[in-house]
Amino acid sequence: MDVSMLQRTYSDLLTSLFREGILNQQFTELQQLQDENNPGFVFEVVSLFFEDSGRLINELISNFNQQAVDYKKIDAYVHQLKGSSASIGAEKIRSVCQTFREYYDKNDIQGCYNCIQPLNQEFVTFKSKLEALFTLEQQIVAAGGSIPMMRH
């Protein structure tokens, strides 16, 4: 595939990123940061969220899975995950977050439970969409082209 192709390709992904929900603006602002000093901070940033979000979630669901669970703990997790989302742009993921910690102020914990799926979910698809995304960025700088930068 040749370099525009490969730029289209991205632009494509990126916008339908978007336009799915999936991304919000924080992830333009993100993007901004990133300069020639630094050519893998978005990819850096990432990273760290799939790593962190990764074993927060697995601990939500082991937590879930206790005999006795500490639901104080669990809300520190949603709280971790929502912010951590946020600060990178990951809009469903936030989404679900915040669906989750009304339930808790609710002291619905059937509510709760219930977001715990939709919420790995979202992770999956997000890590999914992302990796595309950077295996095409990838793709891009290797056949001599730059990245397209996006407005929204």
The other form holds:
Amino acid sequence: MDVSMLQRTYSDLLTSLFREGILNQQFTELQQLQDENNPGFVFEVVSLFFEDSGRLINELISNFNQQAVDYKKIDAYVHQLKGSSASIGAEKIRSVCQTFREYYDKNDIQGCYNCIQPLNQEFVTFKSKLEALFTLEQQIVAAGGSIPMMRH
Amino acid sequence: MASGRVVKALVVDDKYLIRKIYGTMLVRLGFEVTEAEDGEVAVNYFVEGNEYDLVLMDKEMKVMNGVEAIRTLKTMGVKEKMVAITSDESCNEAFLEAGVDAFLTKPVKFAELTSVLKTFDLLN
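Mind giving me the form predicted in complex with the partner chain, seeing as the form predicted on its own was just shown?
Zooming out: every chain and molecule, the one shown earlier first.
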């Protein structure tokens, strides 16, 4: 695939991530913090999110599978996940975390439980799409091109 | 703000991801940034004689939370500007009582941070 086609694919993917509500404006904030002094900033921050949040979600699922579920601990995990996802612009993940906390505040345990699978699914989707985005970035740079700058 | 002087910031949050984001924003604004993973580490930096022009403080942290850390620093006589980073306004009262100078709500936007720092005359 030539550079212009790669750039077009990248732009289309990024646009779709915003259109589908997977990313929000906070992601653009991160992109604007990336510069020649900090060229891998977005990749580094998102990679940290993958690692941190993957661990949190595994802890959530594990805790829900216990006989005696510690909902206070689970809420603490979701609070962390909400903060992290909001900080990088992972809108759908943030939104499911928000929904979970609303159920928790109402002591709606079934509601809380019903959020876990969607939360995991949104994380898997987010990770997959952002990894595809970063792969395209690497391919563009390797082909001698520049990453398209886009406004959202 | 004297030109040429290095302005120093202390970013206090238990998540490295968050410290990385705020730290990068502050470096972009010309700050030299130090990080602390909880309130106790932040307090100890001051006890050791370090000086900062600005402290960005999260609320929920293990060992010592942000409200307690700001209260402790104010009791120690620390006069540097302290900005609380909160999830929502329900946290504000406790921080106000502790002596915070300003609030920012997560997720922090670069323009909002810049605006607060301008009010403190901390930008060259």
